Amino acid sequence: MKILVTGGAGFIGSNFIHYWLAKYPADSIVNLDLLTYAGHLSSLSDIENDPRYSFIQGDITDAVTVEKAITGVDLIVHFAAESHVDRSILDPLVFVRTNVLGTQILLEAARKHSVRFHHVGTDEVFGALPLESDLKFTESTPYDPRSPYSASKAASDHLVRAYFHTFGLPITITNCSNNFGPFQDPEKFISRMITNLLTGQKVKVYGDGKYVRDWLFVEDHCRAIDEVVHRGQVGETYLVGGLTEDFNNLEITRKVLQIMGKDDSEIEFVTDRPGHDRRYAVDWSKIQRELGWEPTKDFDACLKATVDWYQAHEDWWKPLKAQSEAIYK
């Protein structure tokens, strides 16, 4: 196959670039990334003379860059969004632009030339589930978004669906849960307390720290999507989640602090974000049920080779430290 993969050069694209490249010799990969402050070209640079690799700098939201992209492309994987809570509340009409105009131009695009559409969604698109309950996102959960990062993901899951019902389009959708792991940018919460740690700085935690997040292994989120290519059902969305529901972000910072050698004094608690939704939990029995998909890795492992690779690789993250620290300021 020849794929299309936007926002390849983001966190779990890039993952997902290495992953698929590795696992299907065979197939090319054309990478179409804007290369905003969440895209680092030097996430594939041991990639990037590969003859089955191609990069395309580009706006999803420009139909004449997307048709160059597509020539020949025999499956879309939907990455590019933006993705950060905290930048959609200072900003939220880059976030509707890219992450709605830009896949209906992508769907669009996907249509004419009759290519396979997979959308990567997040569990965000949900809302928030009690914190002291057993309850969890099902594919049937109604929609509630409770950001405008969430709401202008709930926005493009609604055109991929409407564009199987209204066109035929063969589009199938992931909701993933929260991932981590390597090249995922220093904004972010656990590669910013690891990063802050390194630093000399304390780790910030929201509010009380009791929020609850269902941790993915990127690793494991590339499976589920090779899984969903290959078997899913047309037309279908599949959630996929982590074993780590259980764990609250104070728990998850004990973790890291624990890891680096560190304690409790690193800590320091910061005022909570607007609309901050208090818990995440998947269901992704679906998955396991229909496909044989379960997440692999284990949570401490995983957290613990996260930490080290954050160590080994002072050289990608420091460059990009400082453009995240004035969002937290």
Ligand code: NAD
Given for the second form:
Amino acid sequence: MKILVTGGAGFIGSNFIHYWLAKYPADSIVNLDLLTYAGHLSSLSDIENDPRYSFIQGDITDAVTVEKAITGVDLIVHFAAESHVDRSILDPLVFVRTNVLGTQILLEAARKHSVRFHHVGTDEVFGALPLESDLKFTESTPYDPRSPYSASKAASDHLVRAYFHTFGLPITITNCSNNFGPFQDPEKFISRMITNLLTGQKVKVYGDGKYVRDWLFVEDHCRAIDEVVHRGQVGETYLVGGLTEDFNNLEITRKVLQIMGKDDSEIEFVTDRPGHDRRYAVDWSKIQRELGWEPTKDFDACLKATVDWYQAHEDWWKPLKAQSEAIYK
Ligand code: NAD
Ligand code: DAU
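Output the form predicted in complex with nicotinamide-adenine-dinucleotide (NAD) next; the form predicted alone has already been displayed.
Below is the whole assembly, all chains and molecules, this chain first.
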């Protein structure tokens, strides 16, 4: 199989390329990535000369580039997006451009060339859940996006479904919760926290810290996409989430502090994110039931492995750190 991966120089895309080439040695991958501030070829330096891998620097909103990249491809796995909620508050336009227009241009190329399309979506499209509740998002939860980022991702999901219903394009969608792990840009919560602590800065906790995310190790997400691509039902959506038992941001912070041998004096409460969603929680029973997927059981071990990775890979994240901190100034 020849796969077009969009956004393969980003966090999850680069993990996915590593995962896929290791598991399916006969497949080849074309990575189409614009290399925005979030795209790092250093995440793929180990495979840059692999004959099964090729890279095209280009924009998914450019139909000519997409037409070139899609030649001979059997499957598109679409990660490319503007992905950071805080940046979508500072500059929403590029989110609409890449996440909505870019997805439509890819869908149109996939339709023209009859290429199977897997769309990487987010649980944020469902809005926010109350803090003290057992409620979880399911595949039938109504869409209720609340940030420019999640609104643009919701629009992209709708377009993907529209291409299935209207044109019969073979699509699948996964809506996944918060990922963490190697190669995450140091601007996101866990990666920022670890790299702050490694550079003598405090952990910045937004608001009261009682916000809940459903954390998932990135390799689990790659495995879920693998299952859906191979065995998922065309036209269907699958929710993907973790096993973090509703730990809030403060509790996650304390886990990382403990792993790194530090204490609460490293915590700084800072101004909250506008429109901050209180809680996300994902019911992933459909993908478990239909495809046998489950998240890795040991969250603490995955967190420790992530801390270890950042400790061992300063050469990867140090050059990115100043740029990622600049958006908070
Ligand atoms: P990321 O920001 O780390 O990477 C995005 C990649 O897309 C970068 O390499 C960037 O250069 C590329 N890109 C951006 N605009 C582009 C354009 N116009 N043309 C081509 N390439 C472009 O994002 P991520 O965290 O790896 O997320 C990947 C996907 O997964 C996104 O669609 C995101 O919405 C979704 N998702 C992320 C998470 C998470 O926790 N990170 C959870 C669920 C879903
Ligand atoms: O739920 C899936 C989504 O998870 C993905 O679709 C997004 O692409 C991804 O960025 C992520 O969005 P979040 O906004 O949840 O992730 P972020 O890492 O920015 O923030 C996680 C939580 O931590 C959130 O409650 C805000 C808080 N936070 C974040 C940062 C960067 C802090 O308290 N301090 C911080 O420094």
